[in-house]
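Next up: a single chain in structure tokens, the form predicted on its own.
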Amino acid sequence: MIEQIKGRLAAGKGKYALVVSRFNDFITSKLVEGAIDCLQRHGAGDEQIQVAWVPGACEIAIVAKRLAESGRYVAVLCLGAVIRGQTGHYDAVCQQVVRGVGQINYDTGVPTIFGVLTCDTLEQAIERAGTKMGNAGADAAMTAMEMAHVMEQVR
């Protein structure tokens, strides 16, 4: 029989970190919601969840990078949201929030989870938000806790 190794839905006794920008809170707020539930759903109590905001995505990563260093998290949730607007800023700062978090997974090995809107218009970060779309916050939860546990099989 081949051995598979996967993941489960269960927060497990382990602590989870979220790192969330306030800029676009009224869409960012959402998303923690998101992930709050769905851990709590799941099994993870409130000493289980730690919730770091920062100023805007550019600042994710730094605080996510920490945080995964420190040894206490079995995975890291980046939050955020990034609306295009009539400057290349939304290309640049896009790059640099999808760069920097997928570095703290191969320099930490802890799961650190994108969950960072990047949409062209409000509307589009609304959806994904809780409306139409699900709530991508939520899905950084449970994305979280198989990463997890996928984790714990492979030490």
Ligand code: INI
Given for the second form:
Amino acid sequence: MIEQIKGRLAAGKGKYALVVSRFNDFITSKLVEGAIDCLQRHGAGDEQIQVAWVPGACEIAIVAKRLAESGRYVAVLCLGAVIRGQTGHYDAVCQQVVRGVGQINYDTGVPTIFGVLTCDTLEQAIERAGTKMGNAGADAAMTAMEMAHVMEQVR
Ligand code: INI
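Now show me the form predicted together with the named molecule; what you just gave was the form predicted on its own.
The next block holds the full complex; its first chain is the one shown before.
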């Protein structure tokens, strides 16, 4: 019989850290709500969830890395919203956060989930923050729970 490793969609007993940027907090606060709601509906208690706020997407990775390194969390969720709009450094911000968050996974072995919206317009971000296209924070929470259980099984 083929052994198959699959992650359960349940919060389990571990702790989850959320790192959230305040920039575009009209959007990111909805991502946090979505993530917390999803974790709670999958069995997480308040004591299993910690939220750290940072100024912008560029600051997410440094805090996420510290939390992942602490060994206290089964997963770290990175939530933010980078919106092209009028800003000239959209690409630079996106690049920094994508690379930074991705690297944490390999450096620490703790699933560090990319829940940062990268959108051309505010409307696109709104669509992904609890309206037409769902909630990227809730999606990140689902990924975090699944990965936490996969990692538990491949110890
Ligand atoms: N930070 C974001 O989280 N989203 C953005 O859309 C954004 N834009 O457009 O500039 C943004 N910039 C700030 C950046 O993340 C840092 O906080 C800042 O550069 C200080 O390091």
